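Consider the single chain below, provided in structure tokens and representing the form predicted alone.
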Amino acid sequence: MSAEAAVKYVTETPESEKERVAAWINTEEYKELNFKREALVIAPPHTCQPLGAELVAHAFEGSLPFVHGSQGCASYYRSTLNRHFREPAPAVSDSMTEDGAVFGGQNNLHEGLENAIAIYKPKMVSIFTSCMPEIIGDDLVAFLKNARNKGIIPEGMPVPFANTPSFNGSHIHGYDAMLLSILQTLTEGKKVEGRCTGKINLIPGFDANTGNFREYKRLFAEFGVPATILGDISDVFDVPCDGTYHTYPGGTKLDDAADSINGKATLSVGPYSATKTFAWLKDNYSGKHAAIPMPLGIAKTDEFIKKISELSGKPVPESIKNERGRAVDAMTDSHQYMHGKKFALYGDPDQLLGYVSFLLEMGAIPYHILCSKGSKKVEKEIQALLDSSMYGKGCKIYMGKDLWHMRSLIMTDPVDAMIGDTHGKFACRDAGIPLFRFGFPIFDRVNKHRYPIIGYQGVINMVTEICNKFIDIKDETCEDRFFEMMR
């Protein structure tokens, strides 16, 4: 007997009814009902706070991410990062279970710390929470104080911790909370009056593209400006394959992070995913402070480059000016393939602002803009971008919505393509449009995280990928008489 034959349905649904519903969910009537729902979220385009905390916990030298919570939660964070980067995401958990939910998780935390430190010998343990300890109200301040008093934590070992409840916020808020705790811990007592490292500190915000980190470092090197990236994942999740497993590859040096409080200046390019961190830095770090948008597209990269020049006191190198010229030339050579095309896009606030700016520069139309965890401030900033261009007319912003809302939008008011992470592929398949995979997570394509999209080189990469896909579609669908050598 086949598996299909063994299934006995309680209620049989006629094929005609399935066809009716399949057609109905593509209608305006269904879209109106879909947008009225309040109690249910379907396919939210964001992950939870602890995952963002784990990303930045990996980003410092010798740092062991430690989940205070259940093993299943830790497995989710690790597997998501692993599938995106196709690299190990080693982290530990103190494996809270039912007894921890009743009696509290201090014993789990202490035993877990003792084992993890003995076995994995980290330079720093970065602790963050999942739902269970947050719901029962575990006091990590007291737990860690008791752990130090018992000698479980070695003298001088930094153990930053962050409360990152999975049931509110998103990965960008967990990233912010963990980064803030790490910097507060490492810089405590390190500020020296009158000392200046001469370096610019860069806060990249939640960014799971290792190529972007390498591009930031290359641009600073072109300027001849020393820089410290506060949370550098480039060598953590893009490790050379040399036959040896490295437990703690790469990451920002702990000494550099500690001395960052004496930096010449601090620049944040993730204003919406490092809000609390940057607010604290402004009050505690030496030097100048600036928060600007992520450098996606020409205008926002211009702002980034000019800000480095301003903060460092150095002129923009000719090499970077030439890069800009090549990027503008690439846009000019290929703008006709994107001009007038309608896009649906979704993602984190920092990335969305960059996508919108880039599309408007190309004469494309960011028609449906969806952010699941945005704010009125984000909405106003995106609207200001739309209002600044003739191509922004008629575009709409949807805050607090999910990918099932997005499906209704693209089925009833069609677009030519979508920009987002892997989860958008199902709606794109139904709508028959291409998905351009920028963002996090990307599970179904290889090496995307090695492919920078920031800076002028990022402009060229995005233009090339998008325009060539539209050309591919033209070649694959046109009549023989229009199958041209030149496009």
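The term rigid core refers to the maximal set of C-alpha atoms that superpose within 1.5 Å between the two forms. Numbering follows the first chain given and starts at 1. Every value quoted in this text rests on a predicted model; they were computed, and no experiment measured them. What changes on going to the form predicted in complex with its partner chain:
Once the rigid core is overlaid between the two forms, Glu476 does not reach a Cα shift of 2 Å, moving by less than that.
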The other form holds:
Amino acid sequence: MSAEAAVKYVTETPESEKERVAAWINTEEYKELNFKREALVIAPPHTCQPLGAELVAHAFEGSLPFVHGSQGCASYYRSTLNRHFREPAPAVSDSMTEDGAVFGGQNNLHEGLENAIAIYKPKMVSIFTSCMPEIIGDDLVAFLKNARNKGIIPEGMPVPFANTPSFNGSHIHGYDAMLLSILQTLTEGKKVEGRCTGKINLIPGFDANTGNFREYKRLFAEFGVPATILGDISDVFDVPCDGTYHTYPGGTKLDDAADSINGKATLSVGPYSATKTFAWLKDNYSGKHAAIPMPLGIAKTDEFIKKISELSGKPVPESIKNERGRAVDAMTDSHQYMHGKKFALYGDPDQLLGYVSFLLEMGAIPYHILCSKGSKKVEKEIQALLDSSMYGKGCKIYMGKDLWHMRSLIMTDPVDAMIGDTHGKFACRDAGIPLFRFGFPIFDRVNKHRYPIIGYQGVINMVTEICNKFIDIKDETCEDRFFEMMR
Amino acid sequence: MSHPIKTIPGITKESTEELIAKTLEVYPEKAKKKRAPHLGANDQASGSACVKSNKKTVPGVMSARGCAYAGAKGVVWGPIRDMVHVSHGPVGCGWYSWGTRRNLMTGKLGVDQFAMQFTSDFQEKDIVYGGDKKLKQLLTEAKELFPLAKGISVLSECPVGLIGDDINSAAKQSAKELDLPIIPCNCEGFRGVSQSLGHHISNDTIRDHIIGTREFSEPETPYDISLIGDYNIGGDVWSAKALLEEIGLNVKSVWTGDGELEKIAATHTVKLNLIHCYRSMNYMCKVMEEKFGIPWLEFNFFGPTKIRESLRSIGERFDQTIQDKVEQVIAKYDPIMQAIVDEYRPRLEGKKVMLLVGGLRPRHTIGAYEDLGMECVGSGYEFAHTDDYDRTAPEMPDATVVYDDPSEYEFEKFAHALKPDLIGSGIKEKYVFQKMGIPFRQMHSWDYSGPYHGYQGFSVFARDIDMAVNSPTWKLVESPF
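Switch from the form predicted alone to the form predicted in complex with its partner chain and print that structure.
Below: every chain and molecule of the assembly, starting with the one above.
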């Protein structure tokens, strides 16, 4: 072969070929090929454990999230929380590099703790790991014991820690692991025989909506039931702008968290993202225990309200009965805008169950239900919900699938709208349908985390957002002769 | 080149050194000793760095730095539009870097443009048994599903290097089998001290696997250039490219914002490499100079003063035709730029700005702020090297504070003392300072605006800076109660 013949030139893909492929990726044939893939994951709607661990590490008074691992990981988690909440997310890492990989991370951890405690003056340091220390097998128990012996950790300072390898589970599992460790650490030796705080503990699970947390607190207040939210982000990621910056705004008070072990009852409303925590609590906490679904939609909110009444022994107050009535009023007033509309939805198990329940209540169809990190149990629970309603007929659940699968689904078997996080916007644009952003993260809309979607108020918020969008679409797309004053 | 010495009333070498000493007081001895050489008072006349750089971050301080993977995926490889970029390892790294650097791209997603997240989503079994087999399978799947992709990059995350996978051999085999360029990039996050090593590693992979493997089919001209180190944040490339074309140059390839693999592969035939982000791609320019004899030139397209200087120095590398066009273009835009300055300068005159960004903006944007009448009272980088600080010294006013990889604590203390009217930094800093009532712009991402490069960019920049500094919302921060 001559040297000339070996030259490869820059080629341009012909427009006709681009058009062919653009049409092909919307076909059944492509969907089949797409669903055959086993190794490649494209646009998964879940992330790794430490992100969830950091979220809950922020949620306690004076708690400094501390990443044992590479600093790049810490930067990624922080940026993601910053972008979603539009709030600071102060966290540190011990910046492990090659030598950490060779010699282990104890030196980094010790030096990091010494510096972080001196500079940022936390009341508690909440440590969680990223990939590197997990793979090299760092022994956090020993490292922290040594740190105490060396006097690096001040006497009495709680230092919970969690192993949160990114190659296992997802953000919800990291949330669970860190929360469990925080509670184990804070409550150690605090159980007092015969003492009862009279409070109900609430475990909300992975939930990045500060409005939801405020709503939980408001509902407990309406009841007149004292409550401790275990991992309260409402004042952490929804901070007033008043000309001052505080490293640790809000969070569950450490004393309250410690005393939660002597509570009257403990209620988990994010069972799938607090599974281990709840299992441990059941064996160790005083009082009654209950795990119920997130209060999304009327039925699940009813369950929540009944549970509070049952656990506290107090009747449901008139004000909450009225709230329920208003939410139902909002639904009956507007059901026609959602009735029969098909939805595609994806997200974490706890949220998905709630969306499905709510949509069925509205006479809408939760048609494609996709969960990238779920279990058989979740699938069964969703299926049971679908089976309970005629609107669940023909709806399908896709476990362990990603948003590129979802794109194939909505292109070959269209729906009217999608519910999920910001990452779904690309598929929605291709399909020409709206995306209702109720998940995490939401990078491209403002204030979504301030509007609760739990409780009866949350029902009203979801109804308002969804129905008005459908009305907008009609206004924007109808022929002139069908454009009218009233909808 | 001699520079007039710029000074700022109230800022002296002594005052800055005192500020640094006071800031470090809270640090434990060892950390104080490590951090002190990274903070300094600028010596403008010297034209050389007043701080140490490119050293390991002190553990436990809140650093803004990322990792080698971030440099490779987010900066160098990720913005190439016609390739599938696989984040090889656990799901997180790819997820966090998915769409967050705003490298705008032409084309249709999933057809001839691939800004999705591709990952091998490592599970525990992949850690135990290794991920090479999975990698080979997913490369085949990617080729089947995305037939118009011109190549695949494999960007390894921490676990891949730690368990000793050989992605190089897996990629080599698959490249042969699939008849597609597949570039393994060993950019595990634990390597090096910041993003910077990721840039270097990626540049080396472009050198080893890409450069020189294609040629342009059209005949060469004396005006063929490539645009290096522009990532098309908010459309920057499109603005810069239009300007270079307006002065008569042919931009044959762009590295790497909205870039195309085969054009990058043919860059070795251009006559001049123009580099914007020196930090991320100077190695490549040096390689192409040594290997192919292509000269290179740094330039700065922020603000009319620097654009004018840059266009003239670019023109000097070419003949009279280009030089004439440069003057015509400057003459055309000068009045337009003057109108922008006339509009905004009265509202921004004398306002102080502090910067902390990545690799070029802490020095490149100073001129643009000065065009608007603002002065820079502090500047620093996340991951710069000594040569960056050498280039910063002449741009920064004398005796102002320079900080390398500052902790958030240091940055906050400096801001408290210097009371800037604007801070230009990243997302992690943004809300800290906004709570303090200090206007802020994200200078990594243009705060979801842009472009900021070129003449077109300056009009956006001026508007955005005025919008930030003079927003009536800042007046509401102080409560009347």
